[in-house]
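Next up: just one chain, as structure tokens, the form predicted on its own.
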Amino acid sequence: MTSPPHSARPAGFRSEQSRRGQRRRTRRLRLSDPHRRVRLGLAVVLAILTVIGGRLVQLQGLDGMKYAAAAEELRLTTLDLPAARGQILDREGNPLAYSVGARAIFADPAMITAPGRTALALAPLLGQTTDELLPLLTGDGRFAYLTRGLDPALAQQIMDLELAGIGELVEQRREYPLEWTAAQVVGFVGQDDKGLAGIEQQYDDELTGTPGRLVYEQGRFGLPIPAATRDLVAAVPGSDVQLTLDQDMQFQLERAIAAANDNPGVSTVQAVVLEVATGHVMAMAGSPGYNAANLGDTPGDLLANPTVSYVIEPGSVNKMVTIAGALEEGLITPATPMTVPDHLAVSDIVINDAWGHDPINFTATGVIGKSSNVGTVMIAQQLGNARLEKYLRRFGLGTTTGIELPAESNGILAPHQEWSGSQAGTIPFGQGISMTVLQMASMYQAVANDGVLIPPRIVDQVIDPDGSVHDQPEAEPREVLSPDTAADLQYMLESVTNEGGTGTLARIDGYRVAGKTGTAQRPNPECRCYDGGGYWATFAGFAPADNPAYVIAISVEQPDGSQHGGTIAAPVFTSIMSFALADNGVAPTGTPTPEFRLTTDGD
């Protein structure tokens, strides 16, 4: 069989090929049709426009509020508005501390391109040297205070220089218009406007206000946009704290203790004035003190209030408690006779009077009027250690008074079971125990107030920004002596300032005065003994003796003991008390001074 010719094709092959070619020609004709191309292009454009329109609908319709808010957020700036700290006022409403607007100047070292020129421009305005400023202008951080508490006008001069990387913050600056006067009571604040001492510390929560906030939109260069979104929350100032202090009496007290501090050998002087009927503190201070408006290089140990935090051994001022206990227990009367030698052996020590003498026929009044150590110990031996401790604690020793000031000391009073034999002999006349000058004043307030002790207080009221007044709770009075015992003790203490007594320099013309002198050795921490420790000279008393208005306690610290309480502390009492009586219009009662029998033989 022979093969078909080469040109032969299967049946139907040509017709399929023809159909494919026809379809290709048809497509070419369609693509080359102008109307077809226009319709296709229009469809593509419409598709693109549909996508864009949908996106615009999403951005402006669905997400528009979100993006608008985000854009506004970029323009919003929040400015903290500092709250003014409350005032501290004296009893008459005179300001002892208040706040004023101020500015802080800061640097952003990352934005400072010419630190040398910047330092030269700032130095004369800030009162600093370029050497002091350059480390702050070239540091690694993004923020450094250059100064704080600057007057706004001076801060504006600095900002007018338009120095790159230099900015300002609004803040408050604390002012103490009386500077030294009442500084230890008022205290001071730190750079963060927080109280660090005195009333500023104790009443920091009440004095601190609530900061405000201003939210605004800013445009170019950080300038506020007029009529744009603003949200203001006003700052609320702190409350005012009104004290019981009398500004004039405080000034007089500080002047008197400064004068005493000028005496040769005197290192410190402390004084407290209490109002007898209320226990309110009228004035208190210790030298040398400090200037609250310019703390400067004042050592830290001088920034406290020594009248509440520094303890002393009171010396013979404490004899009042021993005599009070014996009177209250019915062991003696003011006229009780006593034959008193000039020395007395107690345990392993010998108690001596301050002067040598043959046995004296004292009355109990004479023992305190002449300040006999031996006679006081003889009375204490009748009273016994347990009862003596009871009366010491009744008068507030060994515990704080609760005054509204920080760092108040308890004083030191061990339980009588722990007293050594020598302490049993020295505590009755004020050695071997310790107290603050405020505690000493409080003891004598109780005697002057007919036996009722009112713990001292120094804050009268807190006044809210809206004018609401919150009277501070008065201390709870407590009876430490019966009225009859207090009257006997007042009589005996008045003998101290009259003829034959140890405190005649505490007298005030026209007024009857009662009180007690004291001189005590200071412990020497180097040897844990009294040798070389120095002395405290003390005086505590009240006037008028027959209708007491004020009580004052004084302590004078000196290294050599060349002067005792009657010669150096009593005159300070006289200076302060004379002013207190005159300035507050306390007239003499006009009652005659009683006769005092110090001995039974008429001497």
Second form
Amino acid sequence: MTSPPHSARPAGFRSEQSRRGQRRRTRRLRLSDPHRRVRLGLAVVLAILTVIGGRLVQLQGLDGMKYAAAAEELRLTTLDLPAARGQILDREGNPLAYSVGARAIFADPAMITAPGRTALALAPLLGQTTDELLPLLTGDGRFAYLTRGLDPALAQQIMDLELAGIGELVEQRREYPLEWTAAQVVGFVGQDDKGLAGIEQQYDDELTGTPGRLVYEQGRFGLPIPAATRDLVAAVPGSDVQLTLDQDMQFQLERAIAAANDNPGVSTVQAVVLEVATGHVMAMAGSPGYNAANLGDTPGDLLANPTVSYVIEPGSVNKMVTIAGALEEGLITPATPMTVPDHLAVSDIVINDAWGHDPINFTATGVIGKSSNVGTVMIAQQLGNARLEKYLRRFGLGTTTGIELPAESNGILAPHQEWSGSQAGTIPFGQGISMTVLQMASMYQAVANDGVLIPPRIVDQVIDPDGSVHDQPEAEPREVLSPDTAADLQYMLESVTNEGGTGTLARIDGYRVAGKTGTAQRPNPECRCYDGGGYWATFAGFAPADNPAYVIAISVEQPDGSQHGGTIAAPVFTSIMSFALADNGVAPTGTPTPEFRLTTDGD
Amino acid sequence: MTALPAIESWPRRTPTPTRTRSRRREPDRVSLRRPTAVTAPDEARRAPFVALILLIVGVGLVALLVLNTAIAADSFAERSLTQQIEQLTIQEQELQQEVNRAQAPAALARAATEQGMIPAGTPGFLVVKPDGSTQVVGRATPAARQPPPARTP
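The structure above corresponds to the form predicted on its own; please give the structure of the form predicted in complex with the partner chain next.
What follows is the entire complex, opening with the chain shown before.
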């Protein structure tokens, strides 16, 4: 900073003379031409401005996007908002499965300086031992789950410890409040919340929501910057699935089959309850079942729904189809007399009745009431194999029912051209043919519903998060029998539970009950023959007999037992049916029980 | 709107006559200093304007400060309220789970058994006919006093 000598003097003291003298001196020094000075200054300023401007263009224009993105990266935080999985509800809206907010606790081993102390601090809160935790805390990677599905309150306690290298993640946990009840129907999800069985699997797309995210600018302490950009894509929860199942009836059914399963020699029991008028499944289960809230302790082969995936030979329950075909074709009436011996040679085998007897003068009703194999085969021989197969298929055997559950079995029904001679002799009374317990229930639903079969369905409606309801398509009803045939059959099946019938234990005080007992030989898986395979005891029936509300099918598998359907399956029917009738307020019809003539003796 | 013409006319009318008068009547050196003297009232008039601007700037600054503080305070309040919502949501969720577990049929059956209750037998029904008379259908049976199966299905 060079300053002219006069500049020190206050401007007010400057005289006219001194100003003139200075001007003279500067002129003498030829310091500057003001124009040149201005131009020079301008050039310097412009040069500086050019540099600054150029840099500005470079930063803002050329590399601008990159820097803006980098800055945003530092400020912007994305928070994933998990979408709640839809609920599974019973017919009254009680939750069978729902999701709750939970936390996963993870470790970043690279950040953990004192694994031992961290493990000690975590062990009591996580309910794990330090030996279990240490390998996770000292691993090579940078991420290891310590626990998943933890209660948020507990996770908060862990985060309050402020342990280095320990973090939490927000996630959903699936809750099954009923535990054992309806577990096989509802199914379960894997750790990634994907349905792996039952309705959870079948309706996975509907139940799964769309996750959202919140993008916000974050300040120094992780607080969102107020009034800054905030981009919220709300999570859309999954839809709810409402079943036709009744949780109380389901519980009673499971309790009844568990009690039956306690009988000596019994390995498994399956049962299905259908509403006659709609074909809706009210309850279905197999025993042993599993606790959906504790899958870890369940053997893998139990994690299924045996009522739709396990096939059995139905035994005498199948006689109903033979009789139905003969009635429909006009070959017999309930009163048709027939003399039945206790054995009959068919092809290479001899068909025996379950008890030895001299020839009996049965009516057709007596054949089913007393469950005579020989009588049934005699009627089947009139009907012929082709027509028998036609009626078996009409009742839905050999194909899935189309119920909204995964892994449904077709059952086994060979075309009649492929029936061996012995099969032709045994299929009429339910050996050499396989079906699921659901198919068995569906067959009897057709009889109870005056000949109209409505394939069973278990999903009532899907409810979107906005409240809109999508009724699930009802199955197409189909007429299997004429109403007259169905009425005759209802009468004949009622004889089973009455005086002289095989299913008197299926009676319910005050109600009229119709049904059919069955006892089938069970193939021995070791020799692929019937020797030593044990039995299936079955029962299928409906009540009230003259105005049916519910139909129930039961199978009791006894590898080491030989009880009959009438003794071991019929009481299970009574136990479930009496609850179903009482719980749903189905009053007895009050009509008198008709007289059943099982034999023509005494005419 | 009505004040607009008055403001426009103000600067033109007052100074112009003064300047023309001084130039015409006193064309000496002393009079040359007159225009500077004339500007004094101009400065005096500008003073309230400057004060107004300063006032606006001052008030603006203070308002900005207050607003900023308020926003920051609100964001803290928002955070603590959000945390409160989270806590309450968790609490609600836990209570709901408790209710759901307690109303499961198996839990109800267990609780009923503990209270000494037993499963009901077959009920009878009273059918009320149109004429008002009643008929009993079914057979009401008393519940059997036997412990229900303790085993969970």
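Numbering follows the first chain given and starts at 1. Worth saying up front: this structure is predicted, and the values here are computed from it rather than measured. Under this definition, the rigid core comprises the largest set of C-alpha atoms superposing within 1.5 Å between the forms.
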query	finding
CA of residue 561, rigid core aligned, shift of 2 Å or more between these two forms	yes
